[in-house]
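What follows is a single chain, given as structure tokens, in the form predicted in complex with the partner chain.
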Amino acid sequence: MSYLFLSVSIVLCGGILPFLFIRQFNRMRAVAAFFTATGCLLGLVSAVLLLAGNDQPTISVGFLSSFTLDFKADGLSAFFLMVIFLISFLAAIYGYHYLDKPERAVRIAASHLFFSLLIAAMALVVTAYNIITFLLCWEIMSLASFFLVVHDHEIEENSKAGYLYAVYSQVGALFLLAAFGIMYASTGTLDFAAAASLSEPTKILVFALAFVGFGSKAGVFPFHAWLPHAHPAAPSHISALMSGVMIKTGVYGIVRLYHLLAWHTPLFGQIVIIAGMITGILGVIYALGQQDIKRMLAYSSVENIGIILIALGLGMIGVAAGQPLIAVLGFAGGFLHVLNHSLFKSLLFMGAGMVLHQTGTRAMDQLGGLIKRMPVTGSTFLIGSLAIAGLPPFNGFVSEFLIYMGGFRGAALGKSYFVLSVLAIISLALIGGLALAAFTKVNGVVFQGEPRGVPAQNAAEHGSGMLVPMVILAAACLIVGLFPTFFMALAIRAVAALNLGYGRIPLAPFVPLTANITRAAALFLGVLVLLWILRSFCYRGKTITQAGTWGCGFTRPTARMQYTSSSFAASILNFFSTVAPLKEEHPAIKGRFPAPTHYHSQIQDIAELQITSLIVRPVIFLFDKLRWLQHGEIHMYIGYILLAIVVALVFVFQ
């Protein structure tokens, strides 16, 4: 534990030295760098070493000697210490190269103070042991990364997008101390531990408000609209830490909420799960129709938290339903698709970032075939496609596949239960086939073909600092696809932290999967590597010759001609039309000698258009009569506030 303190000061230090070098630069980015990754790398080293030991360390620290600030790292607390620390270790190198204008130095060490004091709340909010502690370092979170959003908030689009997640940040906010204040309330105590002596009734209220709470951090469908706007206005490394890690404290939030609960109804489970389907088809859906490469990453997230739901609620209902099997089925699939979701989201924003910082534009319809220009950026990115469409041999493979273990035995519990693993198991398929259409348009379109505008056409790779942490990623991507045994138990470490009544929860049972995958990759690549054996073979000797793509009788084809992200996804989302419904915009083509056109075409966000219609401007019309309160006359203002004090005090000494 005390490990993990001095971690988070020496990541702290990294946030605060910076300001002594602004003068120079390169010194300044470079201490920036050094303590940030040396602080993640220790915090990495500690945390695993907390998930692999059977101790769960406690400390208190008192506070304003009003408060005490109690933490304690049990095993699901390691584990995501773990992820925060993994890639905010990665994101930090990357941050390096990222942030390289001079002009901007007193911004650029802003930003790095603000990513320090991320890290550091995100580490605290998953080690806190309190009411107070926990929402302390919620709120420093949240503002932290409100600050990383509103990084370039000279541009319109970003600050409004910081302002939608200052919003939404706070109204989670809010739901959430509704939740704790409820529990506060009815045990007297801010002790974490006391939640468990709550009423029943009260636990389902205090669930169901923390869980929008929580939802609204995580990107829970319909709370989720700041998401899509507020990851592309971030610069690109703290895209990935606030997609591929901040977003999961919501996660934990709800699995720690459920361990405080200690009650097992399946109403958690049905909730969630169901949450989780309708996140996570929906989320790939918008994906697939965003032009704009960081939103539709963005949207991506909000997909994969949905996985992580309906592996969770399958957990929650394999406890109520009393089967050990499903419940740490689920968990650790939940688990497992965390780390896994961290690693390959990072990557690709990563990846996103080094398309932006090198062309300039983040519309996917301007790019194409950077492959051949950026090598390493592309094939890392192409492996964190196929990770994230959950294709063997990589990591999403391995959590979908424990996932539909769960989900399979789920459905033949028979009841309830059936109906809800079926439709888990139908949307994981969905989600799947439309990941897999999501992530080939985007790599088909700015990777592949030809560039398709002028930014494109002479990028070029660019730090090293960049490559190597997409390099580090796509290696692990790969390797827990390989060898997920390990990474399996340490997930299933977190879910006996849980709690769930099974004591020490034996692998006996998950190895023979994992293990299974392990061998069926090994001879999916044994097959590849024969087959290619044989081609190589096949091609001596023979004269290979190169030539223009065949345009099927057309003789002078364009590289605007080429299928776009719009066109590749045009067809499948006018299947899905109810819940994504397309917008366009071009004017009508007049005369004999029409001028220039345009077509603009944009898929709309159901959430974000009911939420203008159902709470905005209920909400506006309510606030405009209450205007003449608001006349700017200063004394009737100090009226009020007199007011304000007499009626606090006649409830006070009623």
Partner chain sequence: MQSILLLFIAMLLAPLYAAWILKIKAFFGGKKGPPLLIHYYTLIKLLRKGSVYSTSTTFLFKMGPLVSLTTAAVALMFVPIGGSPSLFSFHGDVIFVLYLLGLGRFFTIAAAMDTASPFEGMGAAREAYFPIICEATLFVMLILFYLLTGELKLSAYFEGLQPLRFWHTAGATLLFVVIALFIVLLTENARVPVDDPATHLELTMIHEVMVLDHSGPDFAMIELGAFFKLFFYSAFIARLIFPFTMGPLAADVALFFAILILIYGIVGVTESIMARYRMDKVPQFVLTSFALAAFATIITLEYIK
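Since the one above is the form predicted in complex with the partner chain, can you give the form predicted on its own too?
This part shows the chain on its own.
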């Protein structure tokens, strides 16, 4: 635990020391990157060692002479610490070149400060072991990420995204406060360990309230509406950290509370698995309909949170049904997908950041042909796309295969377990197919074909600090897929920390089967690469002519004739129009000499629409009606204060 606090201290130095070098911009960036990356590397090593051992170190620190801040690191904490420090390490290196505007030195120094605070707060959240400690670290994490989202606050869209995120964060925190308040009122202690002594109805209420609070941070439908606004607004390495890591603290909270309540009712599994299916399916549908590359990746994060929840729900059902193999397959698959998603989603956001950095646009329909001008970015983005689609031999397949196996095992159970397991399998298949379509679209529109606009024509990649983390993440996606045994063992160690009471569960039939499938796929890809090398060797020194693609007799094709992001997905989205209504803007063509017109379409998020119509507008209407209370007359304000004091005294002396 001492090494954990040392690593957090070094990370915080990476946020504070840059202010000493405001006038030396390059040195400021180097100091920030060095200390943050060093602290994260130390934290990563300590987390892996902690996960490999059996120790559960604890530490208590006095706070305000009234409370103690208690921290405890077990296998579950260590697994999430490993993910936090790994992605933060690479994001710190990426940010060195991404934030390269000397004229904004003060703002960039502030960004480094909040970046380090976010990393430290996430590490402390997953080790917090009492109510005060958890809520304090949770609020620091939310505030730090808010200031990172509004980095470019002069852009109105970004400031609105930041405030929307703040609202969702605080509403979620209120639900957590209510859940923990009930725990404290029932037990009389702030210690998490006392949660197991709650009555069963109280446990249901606490879990339901906390699920909403944690779900708002994780992006569970319908509490996900802040993600597609906040992720495009934040700098890309921050988007990678928030999407790849921060939203997983919500997942951690759900699992930790399930562990603390120590009540293995099937109700919890049913809640989680149903929420996961809805979240995953709608998330990938909305991702498919986006035209902004970062917004599309944000909705894809919602989809993957759905996959993780499906896995955790299967694990909870396995525990409730007394089926340890299903429980371990579900929980291990979910934890491994937490790691895998952090790898390929961070890679994809960094790739999108390189595209934005070099072209100045996130609009897919302004891009095209970038793999020729940005080969490293295009190749690594393709690897991330294959991984997130769950195709072997990449890491996404490994975790999803475990979840499938848990679902098939669950389908052998009776009654409601059978129904939920079958629905989980169908949902996973649907999510996987739609994810493949979504990332085929983004790769085809952004990286293939010809440039659709001037930004894509002038694109070029540079900045080793941005390219190296992308290459490392792409390699990690392949390594986890080819050699899954070690990483599956880490996930199983995290499952063991839940103390499900089943001892060691052998997964011998599944570990080698998973590895064999991924290696067979790798062999197939290796043959393709060998054929490509052989072809290059045979054509060496020969003249290769180039000609335009055959256009069915049309001899003057243009870039505008290519598929757009909207047209590619139109037929699929039409099928889901009930849950993804299409908003079109197309002024009619009128007159003998019509003026130029345009066409714009946008998929609408039904959760955002309903929350706006059912909650936001009525609240604004109510506040408008109460505006007369704010009239600017000081003596009336004094009267309000006196009235409030009188009312308070009445309640006190009742």
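Positions refer to the first chain, counted from 1. All values derive from a computational prediction rather than experimental measurement. In this text, rigid core is short for the largest set of C-alphas that superpose within 1.5 Å between two forms.
Superposed on the core, the two forms differ at residue 618: its CA moves 2 Å or more between these two forms. The two forms, fitted on the rigid core, differ between these two forms by less than 2 Å at the CA of residue 265. With the core held fixed, residue 372 shows a CA shift below 2 Å between these two forms.
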